[in-house]
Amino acid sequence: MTTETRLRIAMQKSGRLSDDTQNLFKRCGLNLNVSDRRLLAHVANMPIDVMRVRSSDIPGLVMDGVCDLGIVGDNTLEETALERELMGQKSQYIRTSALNFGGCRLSIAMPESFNYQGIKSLDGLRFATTYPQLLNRYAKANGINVEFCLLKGSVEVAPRVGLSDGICDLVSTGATLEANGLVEVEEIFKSKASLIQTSTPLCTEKQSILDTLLPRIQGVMKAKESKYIMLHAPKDKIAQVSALMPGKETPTILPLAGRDDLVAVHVVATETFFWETMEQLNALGCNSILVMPIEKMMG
């Protein structure tokens, strides 16, 4: 098969999304041979090529049709789309699937000494940021004016050296802010990773590959959020037991060999299954309660 009919996916070469993306590919059954020196990797068991690039390049590669798909953080995707719209460049894409990794938030943070009295107290201030378009959109939506200085790294030190009054940057745990004497005051954008697709229709061969790959990705995402629960329950308490089961799935009830008083209950839970729930089930007379991770799901 020629390269023109191989599906091309852009992913982050290195960084917080790279490991998660490679793990996703592995769980989808893709045999990807990655080398640090090579920007283009080939999937051995499917007609897919993976281009390993900087995160900031991924949206443009998909929007321009150089790559058919891309896995990128929503923060980078939205910033690039706003910037390209401002410059009159093509910014259309399809968000094919939301992914459940890469979670973070874009926030405004100020020095601990700053007397924050609400969003209006940020009017007229200068911020160091890698995301000026998202910052400007948020400022306009809240009726304030801000200035910015564009930094690609070490944003947290900008207020300390007098480059800015505050910062607008990605926050995960907040530990980096605290270490630099900063306090998060406004969350302006929540982000996770997304699988995006070019707005240009795919050829028949590429669409067929995507039709195979996408259910696998969605199955991995669903499995990651789900648990398989097995237990033995008193036959006369099935209604109460079913009411305690999280999620929308109907439990499967199976007979137990040699027992007329107990049945086996199996269910896939798509919500959090707490210790308190297990204790409530145990109080109803349930035993052998097992909560197990799910590797793959389909259908």
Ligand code: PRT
Contents of the next structure:
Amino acid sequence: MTTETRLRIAMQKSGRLSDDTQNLFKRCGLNLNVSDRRLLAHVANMPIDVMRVRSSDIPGLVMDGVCDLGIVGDNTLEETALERELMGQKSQYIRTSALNFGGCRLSIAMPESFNYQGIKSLDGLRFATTYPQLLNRYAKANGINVEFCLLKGSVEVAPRVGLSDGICDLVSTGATLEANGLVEVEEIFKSKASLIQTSTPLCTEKQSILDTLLPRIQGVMKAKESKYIMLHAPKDKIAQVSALMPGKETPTILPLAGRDDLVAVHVVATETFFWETMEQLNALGCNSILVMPIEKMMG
Ligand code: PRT
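Given the form predicted alone above, produce the structure of the same protein in the form predicted in complex with phosphoribosyl ATP (PRT).
Next comes the full complex, and the chain you just saw is listed first.
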């Protein structure tokens, strides 16, 4: 296959999304060697090339059709789309699949000493941020005006050094804000990683590679969120046991050799299986309760 017919995917070269993205590719069966310094890494067992770049370059590469697909945080994606719209550049893309990693929120945070009295108390203030477009959109939607100073890193130190009144930055655990004496006052955008696709239709060859890859990606996502549950249950308690199982799957009931009073119950749970549920099952007389991760799923 020529370069023109190999599917090209952009991923973050190094940073918070790169390990999860590499892991996703691996679990989808892509044999990718990214240990070298090359910009373009070839997948050995499928006609796919992976372009390893900065996260902030990914939306533009996909919107301009340089890459067919990209894996990027919704925060970067939305900020780039707004910026490009403003500059009259191409900003269209297709969100092909939401991914279940890279979760965070973009929030406004103020020094602990600030007397926060609702969104209006932020009117006319100055914020350090990497996301001026998202901040501006939120401010406008809430009827306030804000100023910003653009920082690409160490945003959280800006109020302390007198650069800004507050910040607008990504938060996941909140530890960075706390360490810098800042308090989250407004969540303005929720983000996760997404698989995005160029809005230009793909050629037949590339579309067929994507048609193979996409169910695998979705299978990996589904498997990550699901658990396989196995247990032994008293035969006369099957209805109560089934009612306690998380998710909508019907359990498989199997006989147990030499036991007329017990059956084996197997189910794929697509929702969280809590310790409390295990304790309730135990109280019903169930034993050998196993909760196991699922490697792959299809159909
Ligand atoms: O590749 P490039 O350098 O262009 O991008 P980048 O600087 O955004 O890279 P990186 O690796 O920092 O982040 C990549 C993507 O990871 C982001 O665009 C988000 O989609 C996602 N992500 C998820 C995060 C966080 N969680 C996160 N917590 N990105 C950054 N942070 C930072 C935040 O800016 C702050 O400094 O972590 C700190 C806060 O973390 P907590 O846990 O203390 O709240």
